[in-house]
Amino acid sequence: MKVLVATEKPFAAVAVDGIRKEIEDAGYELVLLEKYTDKADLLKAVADVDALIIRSDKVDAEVLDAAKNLKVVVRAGAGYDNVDLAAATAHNVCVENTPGQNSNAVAELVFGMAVMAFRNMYNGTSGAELKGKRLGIHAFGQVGRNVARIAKGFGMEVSALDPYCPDEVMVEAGVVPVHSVEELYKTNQVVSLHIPATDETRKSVGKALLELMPKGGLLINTARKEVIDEDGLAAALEARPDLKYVADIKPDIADALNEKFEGRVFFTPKKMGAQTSEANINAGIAAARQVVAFLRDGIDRFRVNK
């Protein structure tokens, strides 16, 4: 059998390294298609394949087509939008994903972004600690989790929304279980987002919300940027001098929000939550193990379409 890894960004050396040793220590063959910049080479490489393993390349229906031998599909990394969950289960592919293995990377750039903030952006002038503030963090899921463990070493109070959390696993982290997500917002004066783009979730962080936040409040997005209603976080910076924001996503206003904003927005030029070489190693390796198992054993553990 045939495995494909297809990234466009692609993993660190050392991470390929590994994937090949699993792949091939399982008798399989191991195909690679990094930096392309043309579909068509997707679609080519795709053609004979029977798993895929990818970042944040996308898998479509036009991919799925092209791909009649494929049956397992495994996003490196937690979110999976990249991936027509629809169109691969209609093709009878089995799509996963590896959680947990960027947690780690993703909840320090959390707070590599909260204390470049708290400090006015290094402009030099006076800012602030994040010591006694006030963390409300927006599932509580593997990220959320690191979150709450480095917010403890900072000193800070912890809070989550999570409804698919319970109660009793937040309260064991040292974390105060919230039950509206109004309540998240108006409680505390740093928020980190950590939800899903999905149809119930696109859009649902806007101006209402953010203008519930105490003073001098600070939104922290390294999940998804089709999860901030832009106008309205536009609209609400506009509204509230003292609020700030900051993301690893670029917005699609971003030009806009950095001229009329600077000093009170950032963001990453691409990116950059799993950006680092323990969590390439970590999920690329992940991918690899879960692309065996389900090859050989018929393993779907982490399977996300139905």
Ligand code: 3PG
The other form holds:
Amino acid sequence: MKVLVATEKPFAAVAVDGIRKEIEDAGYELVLLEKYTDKADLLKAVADVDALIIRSDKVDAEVLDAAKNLKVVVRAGAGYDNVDLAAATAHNVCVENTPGQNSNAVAELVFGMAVMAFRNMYNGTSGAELKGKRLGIHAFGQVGRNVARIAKGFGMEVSALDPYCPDEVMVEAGVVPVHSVEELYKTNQVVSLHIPATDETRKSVGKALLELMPKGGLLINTARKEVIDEDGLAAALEARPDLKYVADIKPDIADALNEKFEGRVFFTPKKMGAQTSEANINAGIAAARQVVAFLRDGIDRFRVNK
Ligand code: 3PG
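Starting from the form predicted alone shown above, please give the structure in the form predicted in complex with the ligand.
What follows is the whole complex; the chain from before opens it.
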């Protein structure tokens, strides 16, 4: 059996070593395709593999068509909006993710970006502290829960909105449950986005919500650029010179935003939330173990397609 790790943005070498050990100990062969820039390379590499481990790499119908022996795709990470689930199901391919494995890394970056924004992007002027500020967590999944834990250390007041999460889970974590998106944005100076990109959430955060934010509002996006209505974001930044937006995923209109709102916006050049050796090891090895469990024993506990 052949297992391909295809990562346009590679794992740390130590994580690849760990993945190799899991795969080879199971008697399978590991093939690596890293830093590819051409989809044709991926199409070629998948031709004879039984399993595929990816990160944000796109797996669409064309890739699935090219992968004649493919049985399982494991997205080493949380969000699987990069995989065409319906096409995978049609090709009889199981798709899994590795929930929670990289969530601390993403949560830590939220605070790296929050401090940077509150200190005026480190431009030497007097900024503000996070202590005592109100933080709203937009979706209380694995990353949101880690954000809440760290926020407590900063002395922030934390609330969260998540229709899929029972109030008790939030209350147990010392977080105040909020039941409308308007209330979340209206009552929190800092909002951290953790919603997945789905048909329901695409372009769901824009001008109307941002303008509800209290004075000095900061929106932090370590989720997906697709959940933002970028024109609405630009309009809100224009109308409210006190608002800031920092994101780990470059918007499509990044150049225009940087030019117009210099000092109030910041974007990482490449998605960095899960780019730590710890997260790479956790997610990469979990993915390798899930591949082995599927190929050897048919276990599909983390399956995300029907
Ligand atoms: C995720 O969904 O797990 C994160 O966005 C990390 O994505 P990455 O593996 O492409 O860095």
